[in-house]
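The chain below stands alone and is given as structure tokens, in the form predicted alone.
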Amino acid sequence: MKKLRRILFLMLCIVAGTNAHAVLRIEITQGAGSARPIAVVPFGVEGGATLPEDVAAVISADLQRSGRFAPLAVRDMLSRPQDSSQINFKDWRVLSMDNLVIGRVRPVGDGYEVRFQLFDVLRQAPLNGMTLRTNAANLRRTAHQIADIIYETLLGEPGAFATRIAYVTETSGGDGVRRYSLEVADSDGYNPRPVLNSKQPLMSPAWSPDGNRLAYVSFEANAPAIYVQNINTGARERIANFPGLNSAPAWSPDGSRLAIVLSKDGSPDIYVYDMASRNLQQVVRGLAIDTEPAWFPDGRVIYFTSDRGGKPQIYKVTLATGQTERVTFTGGYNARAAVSPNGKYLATVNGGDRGFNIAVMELATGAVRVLTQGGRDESPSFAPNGSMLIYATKEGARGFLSVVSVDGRVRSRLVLEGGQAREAVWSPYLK
């Protein structure tokens, strides 16, 4: 019970850092021994206009950074092709590559005309290829959507790069006043902007499955309440402000409902609150403390974490039913979990002798793997395609966002320039 209790206490246990805005640096640890060969060979540009972003090297840090792909240094390239007719397969089959991608972009009024193309080396063909319309603001994001598509083509599943992390940061400034800040930005770290700024603590971020909206913890009024926010105008409302804790707030799937933790009755306990009637319904309670709920994708069951057992460990109750079962046995601590979209995983903040680490459990047949060795690991959210994980942890005082794939080959992390960030939540696919 006791380390369940610090769970609670840890709310308030932000890390300390310089720099609220800065862009996260992304930092690939290890890649999956299978990457596959693949050249992005810098996009032409019609007419010599300068672009506001390199599309080939976003593009290419994508698939880098997925550690699915080996890109090609551009220095090695023995040719540069922008258009079909300029390939010769010969040259990149010299350098074993699997594929190959080029691209022009041209300037069409007040914005931009993206075109590329992927091929197969070996067969000499043509396996995708579009062209995307877009402008100067949203130039980095066609580059993703790009990246994601080649993902899919080749791997056979939807890629996340054209998408967003939430995040706190925590500053302190020459005056020695700590300044928090909640943070969006593109996947990759990049184009960071504050949702909101505060001298009192945030924390505990959750995308609405349209990614419009965050529901958050924040104590400006020196006590915890749980507040939404639409990202896009900053209109917010209070969800939950009652006396005692108000915490971890989860969407539903379908975004009409959030789950909370309240005490206002004594103990943590877990409620589900209804959008649009404002009601209010319990629907775990006892003396234990329950906390962090996280939905399973057809929202008729919500999986948190208690330690009525004595121990804190997962559990998982069917709303129609109410009826609970523990569903964590492997270590003995489990805490905040985490489901993927496609309902196959639990992520969890495992404990044991090295510490706390995050562990995935395919729920199907109960086996567990242990993805992390930090030691000082909390805070799963997987990717919207479910290979991922984002995760924070820490390296002495200082405190970073990583991120590994659901099978532990792939991993990466993002340190904030000159600063430090913590419980990230990546965003559903954006409509």
Second form
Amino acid sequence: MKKLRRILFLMLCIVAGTNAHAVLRIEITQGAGSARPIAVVPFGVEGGATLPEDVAAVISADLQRSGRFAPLAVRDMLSRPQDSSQINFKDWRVLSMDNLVIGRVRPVGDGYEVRFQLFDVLRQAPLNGMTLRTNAANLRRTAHQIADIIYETLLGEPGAFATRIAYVTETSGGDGVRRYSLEVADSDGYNPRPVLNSKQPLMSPAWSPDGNRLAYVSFEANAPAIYVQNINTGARERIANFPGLNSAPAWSPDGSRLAIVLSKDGSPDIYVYDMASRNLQQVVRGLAIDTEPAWFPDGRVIYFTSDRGGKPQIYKVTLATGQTERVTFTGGYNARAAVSPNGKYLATVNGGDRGFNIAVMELATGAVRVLTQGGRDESPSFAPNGSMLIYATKEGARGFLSVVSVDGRVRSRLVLEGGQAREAVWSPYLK
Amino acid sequence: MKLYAKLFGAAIPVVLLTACASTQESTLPDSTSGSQGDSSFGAETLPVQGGSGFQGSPLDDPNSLLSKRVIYFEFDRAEVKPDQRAIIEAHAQYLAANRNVRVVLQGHTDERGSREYNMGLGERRANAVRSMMTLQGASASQIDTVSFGEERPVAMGQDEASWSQNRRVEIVYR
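Show the other one: the form predicted in complex with its partner chain, since we just had the form predicted alone.
Starting with the chain above, the whole complex follows.
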């Protein structure tokens, strides 16, 4: 297992090295115990063409990062079939593989045709297979889509690999001036691109449910204001610029409303802003710090952080009645709640004797599990299928992003070269 | 000159605080040497100039409490610590004496805890300083507040020495 991990790590480094745009590096920091063994054989390339991406390596890395699969290292493979007629299932049974993925890439015109097949090794039977059209620029995305199909075929729930993350970076130039950037990248940290640069702090990005817009907080006018930006066109609008805090935007599940935090009446309170009517409705009031709204998937309840009890804890408010109720009781500090897409789990920044870590609470039972041990972990955000969480952590002065499977067994790290990365949020499923 | 006249009321406590802070400072009126001040000034205003040999705005006098522009706080607290009160009072009295002067109180926190909660905490600290200033005679209209939460640390270390420097309100004159 250790060897496998080392090999995978090397493999991933090589993949990263071949991509000039890759500034985030993936490291598997902790292996999986009972993950499903799968072999993704390097895809054949017709006509001897050289591909800009190793499709099989991208698929393997995706599957491993989820914590649900343990992909076989390429060098441990006894054979490398590229076509179903070349498969000797005994080669894979000997290696205790449950599943096998093979494929071929064929250059067609300006692009490629990528064909893959997924097999059940024991039954020697095909489970799924498809041919996808793509081009050089989208080859990684196609590989993520194949990983999603494999994930869903074998586990019965959608994969979340062909998605994106948004996050904030901070770099310090030679002139000593700090620069902030809001970036969007693939879910594995590749293809990062800035959507906003500023010399003032940026914070709290939030994806619209259609995946086309980001709400965020910018200090560009020397005070926090909330903006909504279309990431495809760059067009943006300032939503809130009241005296005091304008902060912590969170989209309602249907995208029609934005929960925001304003302190115009003296202390941070939670409001709901209607995107169409521009109507503003206060939903939480009081002298405490009430902040970090997070919608329950039904759009009727908002979870939020409040220190009304002395220390920050998570509460929830039912919008129809205005009734509030405390939710977290484990740990002296709970903040920055994220509700899982199925509404079953609540992730928080949980503070205690071991610093600040990411904890997940099962809402039905109240059972809490602390998932991370970084001690300076923050900003948890669920993948749209709820299988993984991305969060920000620090080592020394370095801030970076980590992904942890919801069972806590596999963590991978996305390191930004030469700067700080933080406040990552996972996009919804993308069309 | 008008500025100094307005300072008349504020000068006494400043002098007293300065005297407490440093035994080196002479506050004797007759130690003034070559003062360019108006001789019609009350004696009370001269020691500030004479004591430090400083001429110019009292805001720029390194020996004045007004040169201290940062108020420090305990972790996750927004109450002003007793040892920070004198600085706030000096600024409040300066503002009270100079109604055309405006400040921005910038609230900050250390890196621990969640970022948006820290935005609220930074604001609460700035508000605490503002309350104390208005109680001391400054007008609310002279004071703006803004919270930067943990987004603008001054010390980059990950220990109490750095954190204690970052938990602060900065008084910024406009």
